[in-house]
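Have a look below at one chain only, the form predicted alone, in structure tokens format.
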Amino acid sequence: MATARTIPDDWYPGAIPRNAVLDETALIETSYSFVPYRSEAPVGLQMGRGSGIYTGTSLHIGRRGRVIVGNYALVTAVQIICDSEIEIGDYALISWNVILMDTYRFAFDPAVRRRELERVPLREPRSITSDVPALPIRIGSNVWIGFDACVLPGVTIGEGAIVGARSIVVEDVEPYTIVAGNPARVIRRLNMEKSHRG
């Protein structure tokens, strides 16, 4: 793509970046999404038929960091820190305020911590540096992920799962199962003989 594009009547004078990489049908609320948004590979954000980032989301995507969002899936105000490589399949629901981290971002060592926080300040524009691990996070299709919930680095979501509101997925989820809480544990698995009925 040429030009970065702006978003008709869109509040925020923004724009969205070269290597987004948007269906026709795909949708984006507002350029302010792309505050946060460094990433510098080829494709950083590649968006599907239908797909759609709603208002309150942020793209807290890095210099290497990608995100590919599926068919027809809905991203509702969703915090996306990746620095490696987010996947969310077709179909899939991401409420509200949830968040989707592939990286912590900061090394657990507190005196690098420290380092690196007293680096920040020095930095034009503010930013972190610390080469701390990614793991790609993968979100299978027809997914749901309730609202608040966290999903750390390196989770696996199977399809059709369900994730309960405010839980914390620290491990992956099996397909067609039901988790819930912090640790985020299996509450039940879906028959999927009965729901495709009809």
Second form
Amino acid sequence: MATARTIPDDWYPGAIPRNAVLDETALIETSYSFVPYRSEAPVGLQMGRGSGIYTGTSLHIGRRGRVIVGNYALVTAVQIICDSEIEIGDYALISWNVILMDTYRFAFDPAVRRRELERVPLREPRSITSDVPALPIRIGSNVWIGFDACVLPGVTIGEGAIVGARSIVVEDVEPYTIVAGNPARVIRRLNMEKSHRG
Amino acid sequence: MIDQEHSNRQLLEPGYWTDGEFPANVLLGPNTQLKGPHIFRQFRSLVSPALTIGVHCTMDGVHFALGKEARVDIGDYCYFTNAMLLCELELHIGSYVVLGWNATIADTDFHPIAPAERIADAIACSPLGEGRPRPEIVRRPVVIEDDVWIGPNATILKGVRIGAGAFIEAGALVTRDVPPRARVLGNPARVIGEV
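Could you please show the structure of the form predicted in complex with the partner chain, as a counterpart to the form predicted alone just displayed?
Every chain and every other molecule in the complex is listed next, the one we just looked at coming first.
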């Protein structure tokens, strides 16, 4: 068995999980991000060329969860709650305290929630493992999400779109639009010609 | 009034709280677990008991920022993650309540509305305000009934009662009462459905 992969100069004494597939040029600042990581999928986290996951990011990835971070994507202190799939496109910029959740982790029905809450204290470490539906989140390439924003289950954010700070995104965002607000609404459309990468 | 079932030493293991003394006016029910580095950093309540938590609760990284006269009671089987409880008067939380990442509950705005009073408050709070009384500040109890789910980044403001089983969406800013089993979203939060 291979020795555990660690991060040079990591302040936290953790390791990179075996099912995390990181490009050799990808950067993850600390293994502390993996403390809530529970993925048993063949690939639980995939990081592309030049992508970065920085301090303060927590990867709350459930047993079947899978997170794909595209090339050059920048993930700064983000809370990722994933039980199905969250895809972050190439060149995406995700700011601090953003919440990307593909699941509520608890059922909508309070009676079902009670049963799960009664099981939580029996587990060590305590955790939630309810089988509530998860709906994948897709964040297109070249998307920019401002700080404190939340992206709710099932949302697709189209290529080149911008999500304003503190917005709550509850429905899909068309490519090259700017959305803002709680709930988020379209406030502008971006000029496609100027936004072309070339 | 002190419940014999509760104790302030139960199941507190080293490392669960690392910022000094565990306050004597905090009572935890059996099998309730508190974790995180700053739980009581802003805990200033002088009443006893100031904080009572029922049985089988999990409080992970929660900040209990309680003012001098604050009283907080929390029921059984609650699950809070990195939430912020700001209390100057009273906060009542039922059983089976879930509080998501970075959710905030506050029973006061901490400063008065009137401009002149705010100047007086700024002076009283300043390093030069030694001993000066602060103006009257509105505090109104917050009540979260049983089975409420509060999403990440949601905010609950003073005087609000959230009815049993309500579902507060991520990021919602709740300024008014929420009926039982309502699903609310937005800033300000509005009812968008039922659970």
